[in-house]
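In structure tokens, one chain follows: the form predicted alone.
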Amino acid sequence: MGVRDNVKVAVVGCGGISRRHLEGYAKTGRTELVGVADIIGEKAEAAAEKFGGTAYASTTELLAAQQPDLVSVSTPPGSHAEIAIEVLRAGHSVLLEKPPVLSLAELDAVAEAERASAGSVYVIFQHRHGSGALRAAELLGRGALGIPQVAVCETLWFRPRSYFDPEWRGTWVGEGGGPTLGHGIHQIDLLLHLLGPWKTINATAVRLDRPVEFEDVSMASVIFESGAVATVINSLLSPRELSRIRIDTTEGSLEVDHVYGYSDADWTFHPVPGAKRAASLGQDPGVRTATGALAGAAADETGSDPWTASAGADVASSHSAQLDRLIDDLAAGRPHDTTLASTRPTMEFVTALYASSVAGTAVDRADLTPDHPFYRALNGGLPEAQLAESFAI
């Protein structure tokens, strides 16, 4: 696109999540909102009145009237692929809200349209873009925090039954899947971003309470190509909400603990204990000293560790953080790194988790070829009765 002062943007889908896109674009100070579209006219008109641009009744109408550099797609997930392909065929770039698509088949169809287009596809995975994740990826990537060995990835959220009142929610057609796809995918993507390629998944997904066609809880054990192992759990039944990733390396434990977005204060790194402390671990477990500290837990004398030394400006993870980077990249003519291709491992992970839970066997990433039964849909195209039995306890 070349260097430019303002990037022309548009937003398709004016529901709740669209506000994050509209506010994020406005905060950059580098965009011109040329249009918003929604099949419910009142929603588009309200968005245009508040944020600017012209309201349209459809993507087709918007693209016929405007020439945006970038179009955000913030509609329900079931329509993402179709809209993205239409935008790409018109020669424009696309930013897809998560989950980007509902299947690997849809992802590949969008990728094919991207290859034939002057536009590019980007995906909202904002947790890659906070300063904590940027530091973690850089330090882990060059081995400064040690070699990852064990990890825990938790998305323990709560959604009441009323959350599923909209007709598209809770359905394979509308949402494509449960908390694995629609909620835990944030933490899953960050985990993979930090640990690299995964190899094998063995998973369980169950429906315990919510009125949905798929799971409301899932859990998986994962083996990475590096040899690291991890557990992943996703839930919509957890009243005290928590999003957490912990990575234990040969040099310490890196952890981020938040809910919907983190700041640097939510990240910690605990270096591996020195010989003196390590020798005392497990002695008189649970017994506290006069100062209140656990017996055997005295800290070693340590200097500054690589995590502490890397601290800089605190940028919280958010749509705004990613959009700020994306718009700067587009305005400067630079590539932006959260591409459709870079998110394929995340969609493969989600696909394998559903396939493993339904089949009751481990799934290798290499298995997920176009002839795999779960390539075209996360329910494997199986009959409703069979799926219901798979998710039942």
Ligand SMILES: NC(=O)c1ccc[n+]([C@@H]2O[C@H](COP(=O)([O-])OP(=O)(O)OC[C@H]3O[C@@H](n4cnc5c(N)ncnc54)[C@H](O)[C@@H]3O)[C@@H](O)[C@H]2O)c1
Contents of the next structure:
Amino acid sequence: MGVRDNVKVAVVGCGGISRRHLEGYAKTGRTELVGVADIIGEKAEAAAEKFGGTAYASTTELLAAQQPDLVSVSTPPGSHAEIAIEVLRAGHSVLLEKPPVLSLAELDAVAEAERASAGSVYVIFQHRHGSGALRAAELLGRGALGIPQVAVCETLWFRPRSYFDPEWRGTWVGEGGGPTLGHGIHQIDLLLHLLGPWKTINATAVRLDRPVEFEDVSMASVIFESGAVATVINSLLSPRELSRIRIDTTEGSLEVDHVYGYSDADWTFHPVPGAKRAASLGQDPGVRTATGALAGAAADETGSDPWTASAGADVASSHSAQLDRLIDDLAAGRPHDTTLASTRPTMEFVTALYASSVAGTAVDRADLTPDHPFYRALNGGLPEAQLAESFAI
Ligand SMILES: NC(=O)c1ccc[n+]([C@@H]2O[C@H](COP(=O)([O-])OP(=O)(O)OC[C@H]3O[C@@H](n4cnc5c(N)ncnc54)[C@H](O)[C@@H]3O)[C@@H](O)[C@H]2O)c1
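For comparison with the form predicted alone, please write out the form predicted together with the named molecule.
The complete assembly is shown below, putting the previous chain first.
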């Protein structure tokens, strides 16, 4: 696609989250909605009435009638791979909702279809796209915030038992996995995006309370290729909800603390105490003074720190933030950075977390070859009774 100001878009799956796609595209002012599709006809018609375009009853009908540049896929995760492959075979690009697919086998099948197509595959991970994460990735990437050593990644959310009332919820077939896949994946993806390739995971996933076939809490300790270490926890049992990533580097602590979306105010960088200045004042570096300031903090010596100095326009993390960047990229003929390939480490992480918990041993990223039992399914294709047992406490 050359430089253009009118990117033709379509949306498949007109349920809850599709609205964020439809509103986000409209907000860019640079898209034309050519079609919407849903297997429930009224849902497609309602979306077309509100946002424009023609309503279709399936992806196949939509592709027979339209030539979209980009198709958003906001259907349940179990249908993503099949729809993505159909769109790619028709030569168009795809934007998959998270989780992009339900297994590494599906991911590789979509990647193969992408290689044979004129289209590309992108994934919604909106928390990579707020100004806070863009700054964090850029500064960490060039070492301006020091070398990451220790990290904490928490998705402590609350879903009551009634959340699992719909028949498909809480099942491997309907959801593909528990909070590790469906909820914690946002924070996990951001952590991996910021820290680079992970190497080894030791995990425990357990079912403590909710009526589900898989876990309602999972915990992992992770070693990264860089030598950094992290703990990751995902819970649906936590009444005061929070989503948090903290990265302690040789230069300071970078932290984002939010629930479902952050703005710049939710990010902090706490520089390492400046030993020289603290010594000149006869204080121990890192000790807080009566005013709460850090004695000899690096920021005091320079008047600023790299995090504060890089502040610019505040863009909250949201679908709109990612769609804006994506449409900018497509309109300019540039590749968009949140590709399917860039999300493979995240799907590998989720796969390894389940595999490690079930096997009771550490799993290396390098172990996840096509002959690994968890390559084809996040439950390892194990018999129901064995699975139920392995998540029981
Ligand atoms: N990025 C986020 O923050 C976020 C938040 C919520 C949901 N999601 C993701 O969005 C996706 C959809 O979730 P939702 O909450 O909107 O679900 P939903 O059930 O509200 O909507 C899904 C829609 O897809 C339709 N559909 C199902 N199969 C189809 C098919 N083969 N072809 C066409 N239409 C089909 C259904 O009829 C329904 O209208 C999931 O992958 C979910 O994980 C992402």
